[in-house]
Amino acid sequence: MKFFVDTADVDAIAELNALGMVDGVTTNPSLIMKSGRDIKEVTKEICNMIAGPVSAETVATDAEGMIAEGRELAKIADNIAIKVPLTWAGLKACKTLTDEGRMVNVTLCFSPNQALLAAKAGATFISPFIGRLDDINLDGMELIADIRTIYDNYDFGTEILAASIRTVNHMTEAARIGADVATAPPGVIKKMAEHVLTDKGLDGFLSDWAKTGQKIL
């Protein structure tokens, strides 16, 4: 499973990228606002940092506006994936931008039918939002599993990009089900390394080592 980092914090991206943990980056208007920086400036810096897709989101609500904004965002770098919402207008924009040879990430997906439409429109990525479904007492992982089955049934090339990930368990389940990509905040990715038994074992090793009185350096 590929890891995308869901942030516009260039320092956090750089830290994870140095460890080979970044296959791409996803941003949205909320993350750009949090960064406090100009969208084109920060997106360009991220694109120069990594080779994988960097999702930059349109904010227009009509197809023509999304297409125009998508073309403008695509000028930032060759690895831009234009992010559009899963609305009828967004699907129109997806089809046009995909036909022009651009990567398109269709976001805010909450049903298998929506995912099916996005694949038919040629989306590069479909972004089902796990955490937001969990918020309303629905199982977000069931959506990932349904999309996986549908896409495999018909050999669609659209990649499933599990989004709105909030816990390490979300990462495990997305990988188990077979999501192509998971996009998560830096903190969630780093937390995947933690386990209470690892900490306990390390404490025991260090305690025993101290008793030897030895040094490696």
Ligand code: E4P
Given for the second form:
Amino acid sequence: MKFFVDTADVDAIAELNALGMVDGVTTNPSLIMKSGRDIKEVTKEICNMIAGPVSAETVATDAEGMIAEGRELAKIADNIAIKVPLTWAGLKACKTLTDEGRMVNVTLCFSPNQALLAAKAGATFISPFIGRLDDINLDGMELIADIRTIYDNYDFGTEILAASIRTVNHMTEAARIGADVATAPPGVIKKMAEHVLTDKGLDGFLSDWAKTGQKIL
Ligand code: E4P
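Return the form predicted in complex with the ligand of this protein as a structure block, the form predicted alone having already been given.
Entire complex below, previous chain first.
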């Protein structure tokens, strides 16, 4: 499973990238707002750092507007994936932009039927939002499983980009189901390294080591 980082915080991306953990980046208007940076400036900086796809989201609500904004965002770098919402207008924009040879990430997907339409429109990535479904007492992971089954039934090439990931369990489950990509906040990716038995085991080893009075260096 590829790891994308869901943030516009360049320092956080750089830290994970240094460990080889970053296959791509996703941003959205809320994350740009949170960064306090200019969209083109910060996206360019991220694209210079990361070789994989960097999603930058359009904000127009009509297809023509999304297409124009998508073309503008694509000028930032060759690894831009244009993000459009899963509306009828977004699907039109997806078709046009993918026909032009651009990467398109169709976002705000909440149903298997929406994912089916995005694949038919040629999306490079479909972004089903797990956490936001869980928030309203629905099962976000069931959506990932349903899309995996449907895409495999028909050999769709669209990659499932599990999004709105809030917990480390979301990462495990997305990987178990076979999502192609998971995009997660930096904090969730770092938390995947944690285990109480690792901490306990390390404490024990260090305490015994201190009793030996030895040094390695
Ligand atoms: C994905 O591309 C979105 O930016 C993101 O995963 C949304 O997550 P949220 O529901 O935690 O805002």
